[in-house]
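Taking the form predicted alone, here's one chain by itself in structure tokens.
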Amino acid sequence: MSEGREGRPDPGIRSGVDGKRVLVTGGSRGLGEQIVRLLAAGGARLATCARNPEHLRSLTASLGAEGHEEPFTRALDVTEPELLEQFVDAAAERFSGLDGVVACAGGARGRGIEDAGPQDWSLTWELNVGHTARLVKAAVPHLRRAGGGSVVVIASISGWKPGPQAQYGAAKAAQIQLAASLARELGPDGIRVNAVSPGSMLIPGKRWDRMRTEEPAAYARFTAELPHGELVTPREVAQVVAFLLADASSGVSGAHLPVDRAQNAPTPGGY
């Protein structure tokens, strides 16, 4: 059984996702890795992709060492035409179907509006919105054959709370709208679609963790407006994703769920 935030078991996670066949994009690091680990601990059968094959090998070895079923993995760039679709089909063939997909891969290219060129905007769109749309399109036939399923789109609080970079916020806003629209379109097939918007997450070695250790005064100012005084963790976000993949959330579709500890500004430069 998986462990809770303070080491206590998470009741319901195993019964909720046990045996579910789930594909997660961007599952080797950060939030994606936490989603994969939580679902694996709950007994899900997993497929995940990422660009770095070494990260995927490390994840597979780690899960195997913990006694979990090793995920089906493939190194690929989700913006490359056909590679993502081929991986979805291969995972569905391996598992004899799919019950859920999580669009977690994403990111941004370029900086401010004066520095970011058309290619930065285009690639940011493809990393987030384009990859999500292609993932869902490829997964729909497999989810439909399974009698329905759950799609979780990882957006961001940057999708409706302003802050730099504009191209990232615009893409995340589009993902939130995409999830709501697809929930209506795919609902008749028993396919639920929801968006989850993490706040600024404290991930070891990443931006906010570096700020915390290298610029403690700036970090304190950044987190001072949070009612709890702390950034959300990837595991807390992953727990919400696991709930949306489970049958316990069968009535939830077309929703946008922020997981941000009531955060306002998505970056020190926001609001």
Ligand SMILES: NC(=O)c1ccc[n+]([C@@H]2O[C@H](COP(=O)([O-])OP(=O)(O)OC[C@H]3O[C@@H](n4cnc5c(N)ncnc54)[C@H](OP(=O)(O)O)[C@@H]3O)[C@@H](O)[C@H]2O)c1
Contents of the next structure:
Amino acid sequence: MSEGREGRPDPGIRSGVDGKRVLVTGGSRGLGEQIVRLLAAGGARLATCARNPEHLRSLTASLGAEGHEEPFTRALDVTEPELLEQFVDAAAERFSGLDGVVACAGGARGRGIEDAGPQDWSLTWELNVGHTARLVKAAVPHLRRAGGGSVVVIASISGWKPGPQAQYGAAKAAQIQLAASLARELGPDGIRVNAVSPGSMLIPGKRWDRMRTEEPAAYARFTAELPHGELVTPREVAQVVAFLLADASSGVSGAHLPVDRAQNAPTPGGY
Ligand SMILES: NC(=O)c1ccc[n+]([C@@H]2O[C@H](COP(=O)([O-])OP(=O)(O)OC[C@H]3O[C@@H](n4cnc5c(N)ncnc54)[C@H](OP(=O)(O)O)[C@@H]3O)[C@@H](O)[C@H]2O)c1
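I have the form predicted alone already, so could you send the form predicted together with this ligand?
The complete assembly is shown below, putting the previous chain first.
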């Protein structure tokens, strides 16, 4: 049994995703990278995209060096019309079908309500909600042909519990609703759709990691308020995503699963 969270056993999900053909958007860094790595270790066949080709190349090289099948990758911006759709078709052609997709690329543009302009709102919407809708639309014919499949939408506890930035929370809330609605619409095709809402995660170089190094006292106050005294890890979130892609979760569709270790507010400045 391998190690997951420091000092605690990682149950692994090998049998659940072995041979599954899965496309993950935003799989080169952060949570998406952890999802890709966990699925690859479990024997899944993977396609992933991100904007920076360098990061995709180093991910591919590193997975190959670990003895896993190299993922099919393409450098693209998921907010650009048609590029994502073409990549979905190319991945399905390469793998002769698809069993699952994960909408992981996401994030926020702009700051608070007085600073954020219309473009920040529309870009945040497109990056999170628009790309998810276009991903699912492009994937449906391939999933249907495979006799069904699993869609996992990476939302956030920011879409569930209020806190700034509002354009991000509103888009993440829309993703949760989108997943539940699509689960109803696509159920007759055997396609399951679920939303996963990570809590704040420690990702190298990103917000909470920067806070930990640059403002240690504020970070200590933030984590002291968490019931478990620490943030959820991307690896723990990836394990839930893997479960939702596996047949073991065949009864789960239309669900919203927070993976946040009971974190109460999405930011230290939450309610
Ligand atoms: N970090 C957290 O604490 C947290 C908490 C809750 C929810 N989430 C959600 O979890 C997901 C992953 O977050 P993360 O923090 O891991 O993000 P991240 O570290 O910024 O990684 C995002 C991944 O998506 C790619 N990406 C970003 N914008 C893209 C675009 N326009 N087109 C194509 N690829 C794009 C990035 O590669 P490139 O930059 O090369 O494109 C990277 O591979 C997001 O949906 C986020 O909203 C994060």
